[in-house]
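Below sits a lone chain in C-alpha cells, taken as the form predicted on its own.
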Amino acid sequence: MSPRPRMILDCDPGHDDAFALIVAAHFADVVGVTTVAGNAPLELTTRNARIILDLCGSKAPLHSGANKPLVQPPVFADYVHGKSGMDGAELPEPSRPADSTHAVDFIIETVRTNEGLWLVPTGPLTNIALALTRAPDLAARVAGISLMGGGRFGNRTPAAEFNIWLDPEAAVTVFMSGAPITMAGLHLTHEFQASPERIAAVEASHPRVGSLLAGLLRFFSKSYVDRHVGFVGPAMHDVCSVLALTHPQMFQTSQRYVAVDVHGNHTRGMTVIDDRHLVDRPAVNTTMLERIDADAGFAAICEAVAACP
C-alpha cells in the first residue's frame, strides 16, 4: 500500500459513493468532505454523506455545496439508488447537519493551506470546477485531481457517464485545469462489480456496520442486474478513484489526453480519449485507470468496513 495519500473527498452519496467515504477514512487522511447534487439532491447527498461518516466513525468537516449544475437544470439517479439516494436499509439518522454550506471555499481555503492535497471527486464536477475558476492556482497547488467519471463508453447516453454527462461544462474547467488528473472511466469501474460473494463478504465483515452496507450492496444490485446484460452485481465505480490513490498497486493505467463535448447532439458531456497512435497528438492529461485487481480491490472494501467502530 502506498503512504496515506491526504485528501478531500467531493460526493453525491450515492451507494458507491458511501464505499468511496468508508475506503478513504480506513486508507488515507480525509481533511474534509463536500457534498454536491447529483446522485440525489444536495440536502440528501448531505445527509447521507453525514451518515456514513458517523458509520465509519470519521471526524472528517463536511461542507454542501452546488445544489445544481452550472448550466443545465439538475437530473438526478433516482432510478438507480432510490429516493433518499441511498435505499435498502434502515440507516441511522444523522449526528448533525453539514458543518457550512460553503464547500468551495471549503475547498480553496483548504488547498491553500496544505499543499499537495488530492481532490477526490465521485460525482459531478460542479464544486471542483468553480473552486478552479475563482482560484485557478489550485491547479498547480494539489497533487492531483482523481475522479470518477466518463469513459470509452457511455451510461446516461451511449456516449456520456452519468457525472460527466450532468455538468460537461465544469468537467471541460477541471479537465483542461491542468491540474494531474487520474480519471476511473466505466471500462475500468465495470470491471469491479459486487458480486453476491462480494456482497456477502461485506456482510461479514462487520457484525453492525456489515448487514447495513450488504442491505445497501443487494438494492444498488438490483438495480444494475436488472438494467444490464452480463452483470453479476453492480458496478463500484467510485472506490476506484480512492483506491487508485491508496493501492495504486491494484491498477493498470495508460497516458491519454481527455477533452469533453459540450456541444454536440448525441455526444454532448462524451469524454473524447486519444487512443491514437499518432507521434504528432495533444499533450497527455490525464492517468487512464485501465484494468483493476477487483479481489484485491474488494480485499481492501472489506478491511476499512471491519475497522469501522
The other form holds:
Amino acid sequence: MSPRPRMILDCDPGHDDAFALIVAAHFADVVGVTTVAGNAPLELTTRNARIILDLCGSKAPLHSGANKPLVQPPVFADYVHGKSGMDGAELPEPSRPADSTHAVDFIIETVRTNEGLWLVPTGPLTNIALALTRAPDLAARVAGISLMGGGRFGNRTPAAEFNIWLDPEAAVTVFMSGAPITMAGLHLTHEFQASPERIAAVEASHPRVGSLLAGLLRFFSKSYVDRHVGFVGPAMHDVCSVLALTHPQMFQTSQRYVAVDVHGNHTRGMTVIDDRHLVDRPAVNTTMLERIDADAGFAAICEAVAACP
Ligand code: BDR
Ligand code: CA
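I have the form predicted on its own already, so could you send the form predicted in complex with beta-D-ribofuranose (BDR)?
Starting with the chain above, the whole complex follows.
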C-alpha cells in the first residue's frame, strides 16, 4: 500500500468526521471531499467540512451531495453532535464556498480518471451508492472502500449502527458492489476513545487550533460519557477508516463476508458479519478491522493537529 494513499473522503461532519479530515489532510493525498446529510442537514455538514478544511490548510475540492437517504426520511444526530453537527467551539466562518459539481458526479468522474483511488465514507453511504448505481464500473476501478459503519453490535438500535441504520438500502449497494470493503465497525471504534488525557494532548499539539479542537472533543465527550456505562470519552469512529489506510500496522484484521439487513423488525440496518468457522464460507467481501493500537492512533491524531497551519 502506498505510504500516502489517494482518497476521496465522503463525510457528514460531525466531530469524529472532522478529525478524519484533519488526519487525512496530513497523511494522505485527499483528491476531494464530498459531503452527505447524516449527523446534521447537508448545508451544515458541508459548512462544517469547509471550516475544518480551512483549519487544516487543505485546498482539496469540496462537493456537497445527497440531502437525504435513498428511501427513508432524514434523521439527524443532534443528541450526539449538537444542532450545528459540530457543537462545542466558537469556530471561524469558512473562507470558501463548496465547489459547484454535485458530489456524485465528482466521485464518478474522479474515480474514472484516477484508477486506484480509495473511497472513504464516514457518514451514511448515500453518495457512494448513488455513484455505484449510476457507474457500476467504479467498483473495479477503486482500490477499495474504507468505511465507518456497522459492527458486531449497534448504537442507534441494539443491532444497527447510525450510518448504516440511516441508509440501509445504500449500504446494501455498497457491500454487494464487488469493491473491496474495509470496515471500521463499532466493535473496533469503541476501543478508540478520546480520554481527558488524550483531549489534553490534542489541545497541547497546536497553539491556535488545539483549543478549538479540544472544545469540540469535550462537547462530543459529554454525550458518550453521560449516555454509556464505562466510557472515558467519545469513540473517534471515523478516524479509524483513514488510519486503516495511512497506518495499517496499527490494526488487527480478519477477512469476512458481510451482508446488510433491510427487512428485519429489530435488525433493519444491521451488518450481518459471518463469523462462522466453516470450511465452505461465502466469498469474503470485507477486511474487518478488529483491534486498534489506540495510543498510536492518538499519536497520529496529535501529529496531524500539530501540522495545521
Ligand atoms: C457514526 O455516526 C456518527 O455519529 C459518527 O460521525 C460516526 O460516523 C458512528 O455511529
Ligand atoms: Ca460520521
